[in-house]
Structures are given as C-alpha cells and as structure tokens.
Protein chains: 4
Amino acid sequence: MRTSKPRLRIGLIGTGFMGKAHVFGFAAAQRVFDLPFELELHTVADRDEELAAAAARTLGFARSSGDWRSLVADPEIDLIDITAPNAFHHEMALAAIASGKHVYCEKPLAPTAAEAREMADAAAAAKVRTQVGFNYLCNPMLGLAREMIRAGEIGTVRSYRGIHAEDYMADAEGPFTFRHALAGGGALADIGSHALATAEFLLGPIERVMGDCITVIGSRPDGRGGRREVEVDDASRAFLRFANGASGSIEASWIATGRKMQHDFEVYGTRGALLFTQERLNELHFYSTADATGRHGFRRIEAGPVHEPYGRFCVAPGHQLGFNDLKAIEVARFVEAVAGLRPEPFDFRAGQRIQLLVETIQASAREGRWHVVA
Amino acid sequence: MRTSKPRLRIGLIGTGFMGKAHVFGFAAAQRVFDLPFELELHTVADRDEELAAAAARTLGFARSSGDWRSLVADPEIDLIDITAPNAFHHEMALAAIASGKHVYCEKPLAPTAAEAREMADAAAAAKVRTQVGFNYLCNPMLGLAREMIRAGEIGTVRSYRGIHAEDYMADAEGPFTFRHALAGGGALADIGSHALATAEFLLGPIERVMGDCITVIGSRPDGRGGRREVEVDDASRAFLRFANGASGSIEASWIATGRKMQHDFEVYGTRGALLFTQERLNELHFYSTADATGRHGFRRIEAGPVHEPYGRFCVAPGHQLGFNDLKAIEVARFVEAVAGLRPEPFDFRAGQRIQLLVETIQASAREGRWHVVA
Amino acid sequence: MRTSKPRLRIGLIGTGFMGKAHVFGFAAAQRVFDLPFELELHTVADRDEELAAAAARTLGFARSSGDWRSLVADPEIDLIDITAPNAFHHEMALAAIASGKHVYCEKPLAPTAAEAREMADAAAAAKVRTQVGFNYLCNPMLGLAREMIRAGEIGTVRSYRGIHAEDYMADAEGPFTFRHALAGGGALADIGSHALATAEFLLGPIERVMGDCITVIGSRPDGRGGRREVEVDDASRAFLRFANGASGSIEASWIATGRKMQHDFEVYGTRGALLFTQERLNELHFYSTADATGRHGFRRIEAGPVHEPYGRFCVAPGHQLGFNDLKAIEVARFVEAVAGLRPEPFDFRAGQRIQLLVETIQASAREGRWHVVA
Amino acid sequence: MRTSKPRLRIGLIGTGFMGKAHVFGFAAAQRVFDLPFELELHTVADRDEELAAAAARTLGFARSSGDWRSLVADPEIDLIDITAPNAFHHEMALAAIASGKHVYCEKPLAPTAAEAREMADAAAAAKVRTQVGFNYLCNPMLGLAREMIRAGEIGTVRSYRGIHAEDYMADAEGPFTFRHALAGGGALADIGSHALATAEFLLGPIERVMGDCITVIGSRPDGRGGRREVEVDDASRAFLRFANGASGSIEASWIATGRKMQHDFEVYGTRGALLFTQERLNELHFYSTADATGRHGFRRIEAGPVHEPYGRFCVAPGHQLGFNDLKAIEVARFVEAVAGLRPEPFDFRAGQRIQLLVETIQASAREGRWHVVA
C-alpha cells in the first residue's frame, strides 16, 4: 500500500487463534477504516524461532523471533500486541511499556486487580496507549444504546440486568485446563467481565455488589487419569448498585447448556427501556412511553449506516454485522487513539477496573455481605 | 344445567373485578371440564345489601346478603370463595373453616407467614380443602416443563432465572394506594411471589436466600394534595439455593417500562435447557444435547391437546389458551380436589410457603446476608 | 341469572365439537360482555332423540328434539346456531329464515357461492340477522389493524402477503375425509377462506385473482383397505389486487409440515408496516416511517385494554386472550347485530362473499389465467 | 506475503463501492481461508487515470490505468474483476474472456438472458472459470439447509416460499435512476434474482413459472425538475413449480417500507420443514416429525463451526457471521474454483440461469399466462 500515511509499526506476541484473529482485525481495520496510520505487521514472536517464522509467513509479518523480549526492545517498533498466555500478560506489558511502546492486551489484563494496576500506572507514566480488548461495546448497537440513555431517550434509569452466559465448560466431563485453576479466573473473570464492561460502558460505575460465586463442577478429568478440583467458579450473580442510584444485577455462566453468546442486557427507565441479546448482535429493541396510545411496543432497531460506524463496512442496512466486523473497529479505534484523535475507553485503566470488580464480586461472595467497590 | 352430579354451592365475598374473574372460571371450569360436582352460584355478599344485590342479577347467584358472616355461616353452602381486600382474608378463611367450609382466597392468602401458617393450620385441623390462586401454574407449558425436569430430560438442573417484571407501578405520580403500604406487600410480595411459586413449581423446595429489596419512587402523591412515603419495595432481587443443589435468582419489579407480563423463566441442566416467557404463554423452548450434531437448537414448543388439559379448550395445536383459560383450569382443579380426586398443590400451605419465602427475602435484605428458610 | 333484559332463545343443531364451542361462546359472551339480551339455551338438536336428550343436560339446554325441523319451527326459538356437518347448511339454515329466525352458522356456509347467495338473499328479505363464523376476525390486534389502515397510519397501502398455513393434512396416510371430496372445498376453502376473509377485513374488496391450486397427496386410504382419489386442492396460492390499487398474495396449505396456525399478513404501505402471525396472536407488529431517524423499527405491539374489546376480558394489558375469548367476541358481537346495535359485517353475505372468492380463484387456476371477482 | 503459493494476478475494474468491497473480500479470503493461491492486487482500472490512481492507493493495487482494455490484455494478469456498471458487463467480460481471464462479474451478468447466454458461452468455450456474485448462497446456513434437503431430513419437499423483500425504493420521490430503465431491470431483477437463485440453491431446476410484475410507482423526479415514466417494476410475484414436483412462490419488492433485508424462505416437506430469514442470517429453524410426542417444534441452530466454513471466521458458536463474511467465502470458493479444486456453482451459466428466469417470470406476467422455463 502506497499512501504517505506515517507507518504503525505492530510487533505481535502469540500466534494462536487469538494472535490470527488480531491480525485479520489489524487487516479489516486498514481496508474498512481510513486510519491515521499505514499499518505494518514488522515482527511476529513465539516460543521458538521455528513456530514465530512459520507464523510470520502466514501471517504476513515481515520478520519474526523466537524471543518476545527482543522484540519489545526493537526500536523500529511502534505497538506491541500480547496474545500469549494470560500468565505473560503482566511482564510482557510492562517490558513493552518501559521500552515506551503502545501495548494491546488480550484479556484478562492480569490475574489481580492489583497487577492491572501496576501496569496501567505504567502506562500511564510512560505516557503510552494501551487497549484491552472487549470487543462487545464497539457495537454500533450498543453505542446507540449508551448514546440514547445519556439523551434521556428512556428517561432515568432505574434498574439493569446484564447476562453473559455460554456453554462450552457445561460438560462435567470437560479436561482440567488452565482456566480452571485459581489464576485462569472461571466464568466470572473470563466471561461475566464482559457483562461487568457492558454494565458500566451503559450505566456508569458501579459503587457497591452483592456477590455469589458457585462452582458447580467439582472436578474434572486431569488427563493423567485421576480428577483435579477446579478451583474457580462455573456460574456467578451479583446485585448491583450504580453510581447514578439505579440498581441492577449481572449473571455469568459457562455451564449455561445451549446458550453459545447470550451476553445480553435490559435497562429500564422512567420513560422508556432498551433490550439487546448478542444473539442477535445487529438489533437492538426500544420502548418509549412517549408513543402514542395503544401503539407503545419494544421496536427493534436493526443496525444501518445510520449508527456509526456501521456504514463503514455496508452502505445498506439490515445487511449485518458479525462478530469479526466488531474486532476490525476494536483495532481501528485504537490506532486512532494512538494518533491522539479520540481517548481509549477501553484500556488498561479500564482492564484494571473490571478486575477490581470482578475481585470485589468475589471477595464479597466468600464474605456473604455486600462491598463497596474501592 | 340437569345432572346427576352432587351440587358444589358457592359463596363468594366480593364483587369486584377479582369476583367477576372468579365467577368467569367457575363459569368455564363447568363448562370446559368434566368436574365432580355441578356448580351452584348460591350467595353473594359485599359489604352492603344493595352492593350485593345488585352483583347477584350481574352474576348469576341465586341470592346475596350485606353480611358475609352469615353467608359463612350459612350451612347450605360448601365452598367460600373470599376475594374481598386483603385485609380480611384472614378473618374471613378462619370464620368459614371453622364452618367447615372449603375456602378459595385470592392471593396474597395474608400479610405474615404467621397468618398464613395459622389459616393452613386451621384448615388442615378441620380437613377442608383450600386454595390461593397461583393461576400461572396452570399453563399446560408450566406442567409439561416440571414434567420434562423431573423426567430428567434436561439432565440434573444446575441453574435458575426467575422473573416477574411488569410497569403498573412505573410512573411515580401514579397515587400512593394500599398496595404501597407495608401490608400491602411491595413488588415482591405482590408479584414476586408468582416468581417463587414458579421456581419451587419446577425445581422444588429453596433453602436459602439472599435478597435485595429496593424502593425506587420514595413517595407518591397522597390524593390530598401531599405526598406519602412508599413502605414497600419497588424492584427485588434474590439469589437462591433449592434443596436438589440448584442455585438461581428471581427478580421482582413493578416498575420495569414496557414490561406487561414477563413472568419468565430459564432452567439449565446437563443435558439441556428450558426457557418460557409468559408474554407468550403457549410456546415452551427447549434445547437437548441429544439432538444430532449440527442440529441443536432451542425449539418452540407450540401447546396443543398433547399437552393436558389444552385438549379441553380447543382440540388443535396451536389455537393458544388466554390468560382467563388458566383461571378456569385453576378452578376446576380446585373442585377435583375437593372431591378427593386429586391433591390441591396450591393450598393454604403453599400460600404460606410463598409468604415465607418473601419475608425471608424481606429479612436478608435488610440484614444484608444470606438467611435459610426456616 | 335474573334481570330485566329480553331473551334471546337459542336453538342449536349438532352437538359435536363446534356444538360445544358455540355453547361456551354463548356462556362466555354473556358472562364477559354487557350484552343487549339475556341468551337462554332453549333447545338442542341432534340427529335422533337419545343423542340430544343427553346433550341438552351436558350442555345445559331446557329441552331436546331429534328432529331439526321441529326446532325451526318452534316459535318460542329466536335464534338458530348451526353447527351440523356442512352438506345441511343450506336446507337447514334455508328453513330457519323461513320461520323467521336469526341464523348463526358454521362456515363454509355452503359448498358453492350459487348456494350461499340464496342463503344472504333469503336473509336479506326476511331481514332476519346471519353470521358466519369467522372468529380471527375478531381479534382485536386485527381490529387495530384496520383502524390504523383506515387512519393512514402506515400511509396509502401498497402491498400485502396473508397466509394460513397448518398441517392437519400433511400426513399422506391420513384416511380420506369429507374434506376430500369436492364438497368439502379443499385447503383454499376450508382455511384459505380465513386468509381471503382476512385481506379483505384490512384492504377492501378483491377485483382481481391467479389462483394456482395444487393437490399433492393423490389418494388417501379409504378406510376400506384401497386408496380413493383426493378431489380437492392441498395448498393453493393466489395474486390479488384490491379495489383501493394495492397489490397482494394469499397461500392456503394443510399440508405445512410445523405450522400449527399460522394465519400471518404482511402489509406495506408508504408510511409503514403491519405485521402480524396468529401464533402469537396477541400482538400486532407496527413499523412507522415517523420514528425518528436511528430509532426505526417494527414494533411489538401487545394486546391491552386500549383495544377493545380486550378490556371486557383482563383489566391488564399483555395478559393475552385466547383462542376461545376470540369465539366469545364474535357471539357478542352477533348478539349486538340482532340487537340491531350495530351491523354484523360477518354475516351470510360476506359469507357468499367468501365463497365466490374461492371459487374464482379455483377457476383462474383451472384455467391458468386471471379472473375477476365477478 | 512470503509464501511459495503461486500467485493469482488480480485486474479491478470499477473503483465504487463494489470495487472497494471486493478488494475486501480478496482481503478477508487470504486471511481467513488457506487459498491454493497467494492473492496479488495487480492492476485498477477506472474511466480516467487520475481516479483509478488514487484507488490503487487507496485499495493496495500496484499498478493503475485509465483504460480497462489495457487492463484486459495485459498478460501478467490471471482474474479480471468486473465491478464497472452493468451496461458494461457484457463487453468486459467478452474481452477478457477472450484474453483467456478468468472473470468475476458482479451481479445482474447481463440486461438480457440472450447476452448473458454468450457471456456464458464464450467462458465455456475458453474455458476460463467465472463467477457472478450470489453471496447470500456462501451462508454456512444455506449450505446447511441444502444439506438437509438432500440427506431427506424433511422428508419429499411440497412446498416453497421465498421472499426478497427490502424498502429502498419507497420513498416515491426518490429520483429516477438506472435502476428504473428498462435496461436496470427493475425489482425482480435487482433482488427478486436472489429468491430465485436461493430457491433453485435449495430445491433445484423451476419448470414453469406464472408471474406478476406490478410497477407501484409510475414515475419519478428526473432531476431536471420534471418526472420520468418508471420501465420496471417495483413488486414482482410468481408461482413456481419445480422439477422435483414440489410447488412454490417466490416475492419481490423493493418498496416494502420497514424491510431492509428480508432475505425468507419457508420449505415444508413430508417429514419436516426450514425456516430462514436473512434478518437473522446465523439461524436455521429446523422442525422434524421425528420429535418425540409434545417435542416438536421449530428449533433455532446457530450457526457454529461444525457448519462449514464458520469455523474459518470463528471457533466458536454463536459468535455470528456478517454480511461481509460471506463476500470473503464467496471469494474464496471462487479461487479454489480457478485452482480447480471445486466447481464453481454461481458461474455464468448459473448467472445466465437467474436471468433467464427472471425473463420467463416477466414474460409470464405481461401475458398473463403460465410460462414453461425454456
């Protein structure tokens, strides 16, 4: 590509499905979006050199390593994308910090609240941008929804229910993985964050949660014959106050059998109320009371240029987007938070308060009493 | 109406729209169904002569009295069927068991478990037969999914959501009524209460809650120029434990914008999934792991005469039940159970065991902790 | 039941399934509705003594014959509802005028349009009240589609799609039935007629049709062990344009494997949209071009008190009527046109109506060309 | 890119919006799918110099030209890709063609089933490989419903319906276009080719058709202050009867206010039925007769990996496709077509097939008659 766009130079760690699937974000967000950045896929490292060069072939990195620490001191490297395992996740951060790089993470930013803290203060010192990826808020749908409840197109908001539930841990005899043991985080850390992400980007903070952490299945299979105990929780509920004194709840289950992408929320308010189901990720459902008698209903609002950047990927609506399409404006919105044009609301500070939520959740689920979140 | 059968003679205290609505399901009930009895509308009483009169033309009793003592009292009639305000539904099931008379209140049965438990003490004392109209639970799709839970076609259940949302009390300037008053209950009570019944319907006994009650209108305009602090709750929420190892959560509100009768539910087993919406009551959705691969789904199950007593209605599939067909199907297994054909579920006692669950709820979220149900 | 109103004397003809229904209608419709008439079930008819005698007690008739004739002609009779197979309709409703009697009869009124003419001429100048069940009709989501057509809310109508489509018929070793032979009418007259009824009801009168009528299961077990020849169409289509300019399509099938009711339309006008499916009868969906830019959207509209008469049944919206309550509506409202409060626009006229749009249809699909309704 | 793939030489003609999404779709092909080939953006051409060089720029191609013939001829490239308007179609892809180039055309291939015949012809004659762009047929859904028709999981097909219906010619004072001549085909043509194409996807070869084409709107603003006579039509219908002896209809409309993608279809077979809209474009709703009693019922499949080629976008199910993803399956099927790795079903011929099609339908209605499919 031939344009006198300054380069991003992207240094990727991690080549795994998640490593594949930011490189074809990287991809969209350059064909779909008109980027400050001509973006350039430098160096790719893995493991071994091995691995990381056959990666770099199909995935069209110019170079690769077998050793991510030279890659985060590579001086021609503007942006360091962790998709290696959850356990790098915090020192490969804040090696990429300290070399003064841009860093996108893969969540969960870290294990505690206390170590996404660290490294958002460094990034924040480093004056460097960082993102973590929830890619569920770069809907154009739900954009739409904060943007009418912020309008007051509902009203005030009174009360919330979000659920993020899905099934693919529902089988008892599914093998001990590392998701499974106290550091992988279980179904509130993996999944329910995205609920927790979701609640706020609509609501605002979340000042006080009444929590309840269940592991449903005990053990599982530890591949070696015998039965390891899971260590995290299957199915999580918490009650919820807001800031904005709405009230409200979240629920994350991964045992949740026929349930594939129920992240879904409704809010409710003095003059109206929104209904969304990623399931049907291109709709959203909208009731107003200022309709006129004996025409009130939820409509469903399908997605179209009208709701930005929607128009970006098809110029007709009701035509769809898909989960893919959200990943490519994840990317995009992030260089253009690199290049100064709009602030990253998803970055680390934001990783860092999800799992300051996701800890209080739990702390207040081993206590059985309600907790202000600190 | 010329039969053989014995006659079931019915008093009935209150002429208002829950009268009306019970003289319809008696109506029905003889109608649709083979009942034991043949159903005898012999008195009504309201609170005056002319009042009650009047109702008797309108409804079809052969006569009607100012008092409702004497029409307890009155040893022609077998059956006391008490719709007047809750205030007096204690008073009133004491008097007519003690007459030996079989009594049918409209929920809530009393403001206290206390009250309750001594109605349901009381007539178990003197072997009448009673009822609390839990019509929900009639819906053929309710009796097909307890009947696929227990026939294990969902696998052992793991999880539970509970709701019961509507919007009668969502403006805050509608006027301060019985209702907002402690003893006229709250949201939870008040509806919630069906959200309880339908959880312990399915999945059986709860044992521990965790409850959160919230008032979201603080005051409503008194009638008299003033406002009155509301005494009850708004919108609840409880997490739950059920004896078969279950958790879940029910959730109460009477303010949610748009929402006209979502009285819903969503089971998760090992094996598969319930989910109902009473918005539309004929239609049951099921998901089996047992379906072929690439083939699993949540189906719609449309009601039809499979599913008993649909096929006393209407003899296809498909033409739907309405909300007052349950009330008939209520009533009529009320007078089958007055016969001894059949036990009544919906009793005193279990109008008990919803009061008790409520102010169970009611005690933890006060107190900010987990309480068992006693 | 004592008041002061006049009687209506019903005298009904067959006892079978729709026997019962109208019974219930006429109970319901009494018991729900302010009614211009006190209805007495005055006397039953069947086909021989014994028969009725039993049905009069079940039903709740004073008396019995096993002659129809006698009750036609009884002249303390002022109503005659029949529900005897179709091949009596004509003679039998024929003598009910004759004597002077309002006639409320089961569709198909007849089995050609020559027939149903002679049956809505002799009404006509006995000046007797007729009505022809056609009970979707009188769904009040349907009635608001009217009003909302009427009102131009969804602008000048430009288009419309109506189905009926069940599978009642589907299996092709189901026995061959009266419904088979050409008398019986055929998948375009039994529920195509609904269909037909229906577009009219929302658009107005039908001028031109291209039918398309297709019999797919050739023969049918005769009960006899050989197969006899079905004469009667499975599944027909049609195009229509309507008087108003607006062009459409119906489709009747009793062979569509799954649909249970699906009696559906489609109507597009400049302004906007109506949609509605009868299995889920209780709403009507409603898209409007006035909504505001980003917040366009079908809208689920749910049945409540503000559409009459939905009010007479439930106090609260979204509470859902059934199939039954819709019966009851169309007895109250024949009731009322006897009364002569108001016209019944469902009465043999719009039955010959009906019949001759049938008619046409199935001669444009012999023909393979367009007809006029004549 | 570094691979030891040969490479497929790409030749863009036409910078607009299709332009830009095919380059999309080659762009996502190559990252989703592993391609026989490596995908080389070659050369753009456009009407003059300047514009196709700032596409390339802005595309990635590397070389540019104002001449499309220059493009056409050049030797180094392998797939010239037609994006120009339609009146250009016909002599583009002669000319490549007979520079022996394999063509992707967009859709409509030609004004008239005559020309699209020798685009056909002379692309069999050379044989290059072609392709005209049906890609709502590359939705793993549709490839699953076709998979099911043809393993009998509905049993003998009966019946059909489809539907294309979308709103963007509603508005009556939308200016007059190409769209609207003659030679612009109208809505059958437009999308009323996409039911036509799904229908034979799933069913197989129309024999006869009977059709109905309805220009609603007669004339538009033509730009200059006055109003232009519309040549086509705005709504379409027709009977279809297919060789496998199932009857269907197919609708199309582009004025169907509130629909922006209503891409139906029904199928009802002897042992089941699919539903499917294009509104939610990641479900198939799925009824079997082999359901157990008080079972059955439309189950929703998401789509997921085991439906291929989801699993090449996502891991996961549920997580859904876009509009665009299924632009990048079509892509890719067509290079592993030219790799000769699979028949290319949507080539030509077939493009030939959809038109003429649409011409017998639109000859059927101007006649007034059933037309045999020549």
The other form holds:
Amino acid sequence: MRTSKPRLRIGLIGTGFMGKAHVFGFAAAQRVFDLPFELELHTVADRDEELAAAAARTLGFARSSGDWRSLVADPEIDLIDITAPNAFHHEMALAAIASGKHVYCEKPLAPTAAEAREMADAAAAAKVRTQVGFNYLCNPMLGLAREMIRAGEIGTVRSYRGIHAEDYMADAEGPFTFRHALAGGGALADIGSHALATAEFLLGPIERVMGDCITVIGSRPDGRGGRREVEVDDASRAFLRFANGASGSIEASWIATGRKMQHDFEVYGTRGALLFTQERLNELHFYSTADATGRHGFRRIEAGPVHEPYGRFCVAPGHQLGFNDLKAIEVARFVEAVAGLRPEPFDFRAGQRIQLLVETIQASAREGRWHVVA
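Having seen the form predicted in complex with a further copy of the same chain, could you give me the form predicted alone?
Shown next is a single chain and nothing more.
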C-alpha cells in the first residue's frame, strides 16, 4: 500500500514569464523525481484580483489573491515563491521569513547587497530554507564541466571567459520598465548575475574585479508621451582575478542584437580547454593536449542518461533537456533541502554573494580602478 507523503503547500507571487516557469518546474519535478513531499499549488497572487484569478485557472492553483500579504499570513502555506519584480523581493521575502515560511526567490535576490544580506541573515536566524533561482547551474553539462576542472582534466586553469547576452532591450524606442530604474539593477544584475554565478560555480571565488558599465540608450518612452532617463547599464564588462590564480572576464548585455539566449563560457588550462554555449545547452566541448599528433581538436560531449539527472527525463542520449527541465531540477533539489535531505543548493547567502560581486563591479566602473571583493 502506498504511503502518503506530507504536503508542501506553495504560494506564488507573480505570474509573468518566471512565475510560469516556476509552476512548470513544480509540475515536472513532482512527476520526474521521487520527492519527499506532495507539492500543492495552494494560492497565487498578482497585482489585482482579476489577474490572480485568471492565473489560478490557467496554472492550476486552488486559490488566488490580489494581495501578496494574504499568502504570507496564511498558516496553510509552507513555501512562498517570489517571481515579482526585483524591487519587491526584499519586502516580500522578509515578510515570508518572519512568518516562518521557506522562500524560493528569483534572481537577482535584491536591488542591493545590503538588502540581500538582511534577507540572508533573517533566513538564517529563522532557520527557514531558501533558494535563489539560478537554474542554469542545474544543467548536467555545467556539473560535468566543474567535475572535469576539479579532476584536473584540463590541468591548471589559466583563464576564463563568460558572457550572457540577449536582445530584449535592443530597441531604443522600447518603453521604460521597472528594469530601467535603479531598483531594477540593469543588465549586469539582471543577466550578468548568471555569468558571475557560473564563473564561481566552475572556478571558485573571484577576488578582484575591474568593471566597465555603460548606459547606451539614455532615455526611453515613459508611456505618457514623454521620455524617462534610464538609470542603469545596458552593457557591462569586467576583468576578473580568481582565488585559484586564474584570470578572466565576463560580459553582460541586454542590447545584443540577434541574441536570444547566449550564456557561454570558455575555460583554458595547461592540459586542455572547455567550451559551452546555452544556445546548445546539451553539449560541452572538450580539447585535450593528450590527443595524438594530428588528432587535436574540440570533441563534443553530448548530454545523456549518464549525466544525472538527465536520465530521469529521458532514457535516450541526444534528445535534450530544456530551460523548464532545468527549473524542475532546481525545484527538486530545493524541495529535498526543505526536507533536510541535502544542503540548500543556492540559498540567500549565495544570492547575497552574487549581488556583492555586482556592486563591486559597479563601484570599480565608477572609480576606474581594480576593486577587491569584500
């Protein structure tokens, strides 16, 4: 006879692109993984009752609300999932933590490192579990790359290059949005955070940075016939020095015309190299100096069931995982952490670290000099 599992009741705040991605992650994780809980889509909140009710019908939530505070106050809800605009993360997460709820929050964690630290400190004091949404790190190919680096398969790492580029802000006449205000963070915080997270995931801590942050489109239509000044960067770059002695760089741009999802890295060592692009996220390319003369070249390693947890989704290699599958892996790992079965994969303290890197790069850009990461 099947033993019933305890329920983990979820309250979602925000139903845009990432809200839907989180719901898909919850749905798939429950079918693909043997989770320690039954996941229940309890209540969804949006900016008004009508939007929330429509989202509940579409996404499968039992209840809806036009006020996120009602989710935080509801004693039936165990986990608050925040996919609202960045500026609201701090207030929402602190309220949820104060109510003793676990919190799953999309990146960037908060507009400032100080706010992120307050959130991380509050979670630690309340002993609740937290997760920041960096699902690209859940890709089995990134896990394989880190394993190969740590095993010395490319020798001593000398240099690193990372980029995250998209074009969703490339139109200069596109409207001013919350992302263009200081609290939105800019390209470096919004997508450069992925490049920074990947760099440290693979090579370990970044110790020093030299940044360059640029606002290319100075103003945008404000929706009322006028224009509003853009307060953040459209493109940013930084030179990096890692604690392991390697040097490198990262770049972030949301005005990269033609790019829809470029999240790439290159790692060069004394015995080989690794290349990856999110545009072909089921492939890792490996060069080895040990190959025979006349046989050198990058070989493609294709994702398959041997690269866990790919096999839980598909038994055949080469059939590929997608963006929402990575969300499902992230959800599964966090749910296991809530159950005490594993450490939190990327908690608020880790999210605080990324915001610290962002702000250190921004400070370096303003002052035109190298900065040590505190």
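Not measured: the values here are computed from a predicted model. Residue numbers count along the first chain shown, from 1.
- Each of Phe265, Phe176, Ala350, Ser193 except one sits more than 12 positions from any hinge; the exception, lying at the hinge between rigid parts between the two forms, is Ala350.
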